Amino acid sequence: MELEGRVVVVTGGASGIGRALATRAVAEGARGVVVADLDGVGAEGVARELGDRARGLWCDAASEDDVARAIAVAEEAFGPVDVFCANAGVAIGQDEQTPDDVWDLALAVNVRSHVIAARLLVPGWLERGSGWFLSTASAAGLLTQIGSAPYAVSKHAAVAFAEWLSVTYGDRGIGVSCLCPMGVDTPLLHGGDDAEGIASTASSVVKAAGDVLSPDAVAEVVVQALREERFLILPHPEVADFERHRTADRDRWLAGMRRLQRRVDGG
């Protein structure tokens, strides 16, 4: 999967990883890129910087009407969508006491938005025999997230849905990749959407767990992984070791995570 000549849609494209993916797609020679974000002004600003091969628009990734509109903008300006980057995400909530509306938002943006995009795109991709779905999940989707149950649960679900897409449609021309980084230098890491939740606890754990990468460095890893048509994209390679430890001896891994939780609780 080369991005040259492709039509790409990126949700959450106004900043962070989304912005870096949109920028890199244009640099790789994409025919057109649609930058979609709740920050419509930011999305339009990114598109202006990228030039004639980009369009920016306000979009709620959890709204089927909005995602359909983003796809329609791409089709009208550049042609059928080849690559969809389901990158929009929220980092909110803390534990089982987190209110239902916060849980609902985490699941809507981090999981159901992926389902919505696939629902709109898969029929056309099957008809054409090609298409690529890039899911931005998290290392938390392979492991867990100290400090935020909604984030951990929704990111696990995002990984599971990406796996299901690959299993179901991988032999019918549809490629799927799942991006699972740890710390990336984005607004989500430094503030999140919930200053009392993930930003105050989980974010500090992520920063301490490994290198904090730039969004551009992550985009570089993504482009290479797409070129190699890999499912799992790990900008932090150590995540593969963490996952192996988890699956090899889950009780031992859980005990280790509880030790980490005690350290966090103790400041």
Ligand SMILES: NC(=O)c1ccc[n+]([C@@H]2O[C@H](COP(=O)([O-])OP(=O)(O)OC[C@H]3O[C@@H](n4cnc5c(N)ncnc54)[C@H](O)[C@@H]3O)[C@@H](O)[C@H]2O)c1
Given for the second form:
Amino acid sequence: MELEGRVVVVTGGASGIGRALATRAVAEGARGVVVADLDGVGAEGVARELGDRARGLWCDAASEDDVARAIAVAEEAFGPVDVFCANAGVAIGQDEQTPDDVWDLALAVNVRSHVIAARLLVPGWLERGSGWFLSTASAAGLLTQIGSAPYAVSKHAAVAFAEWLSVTYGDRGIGVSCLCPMGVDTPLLHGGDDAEGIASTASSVVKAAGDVLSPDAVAEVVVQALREERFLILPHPEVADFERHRTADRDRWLAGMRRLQRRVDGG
Ligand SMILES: NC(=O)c1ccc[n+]([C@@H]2O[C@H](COP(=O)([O-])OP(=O)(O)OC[C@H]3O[C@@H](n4cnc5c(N)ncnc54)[C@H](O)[C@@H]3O)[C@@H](O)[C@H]2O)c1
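Moving from the form predicted on its own, what structure would you give for the form predicted together with the ligand?
Following is the full complex, with the preceding chain placed first.
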């Protein structure tokens, strides 16, 4: 799967990984890229920088009407959407005491938005016999997230949905890839920097767990993985070993994670 000549929509495209994906798609020769973000001014700014082959718009990725509008903008400007990057995400919430509205927002943005996009796009993709769904989940979706249950749970759900799409439609022309990075140098990772307690815990654990990559480096790995039509995209290759350990002996893996949690609790 090459991005050249494709029509691409990127949610959360005003910043970080989404911005890098949109920029890289244009550089790869995409026919058109729609940058859709809750930060509409940022989305329009990114699109302006990218030139004629980009459009930017305000869009809540968790709203079916908004995502339908983003798809319509792409269709009108460039033609049917070939690649949808379900990338918008929020790193919020801490534990079981976190209020329902925060849990709901994490689930709405990190997973239900993917369901909404697929609902809108899959029928057309099946008709045309092609389409690509790129889900930005997280290493937290394969492992866990110390310090944030809503993030761990919603990202596991995003991985599960991407797998389900691939199983269900993979033989009917729809490709699916699932991006699962650890730390990437974006505002989302640094959001906990000035916070106290668990929010700062989550970001410092991620930063300590491995290299913090640039969004551009992640986009480079994505382009290569799409070219090879791989499902799992791991910019931090060690995540594959961590996942193997987890599935080989769950109790041992949990004991190791509890050791890490104790170290975090002890500062
Ligand atoms: N940065 C990391 O370390 C890291 C690691 C693993 C996974 N991720 C995932 O990567 C994705 C992109 O995050 P990032 O690190 O680039 O963060 P970021 O903060 O730079 O960008 C996230 C963008 O999503 C937008 N957004 C938030 N809610 C939205 C909504 N409801 N609708 C539309 N846009 C919305 C924000 O306005 C922002 O522009 C997220 O899904 C995140 O969970 C990030």
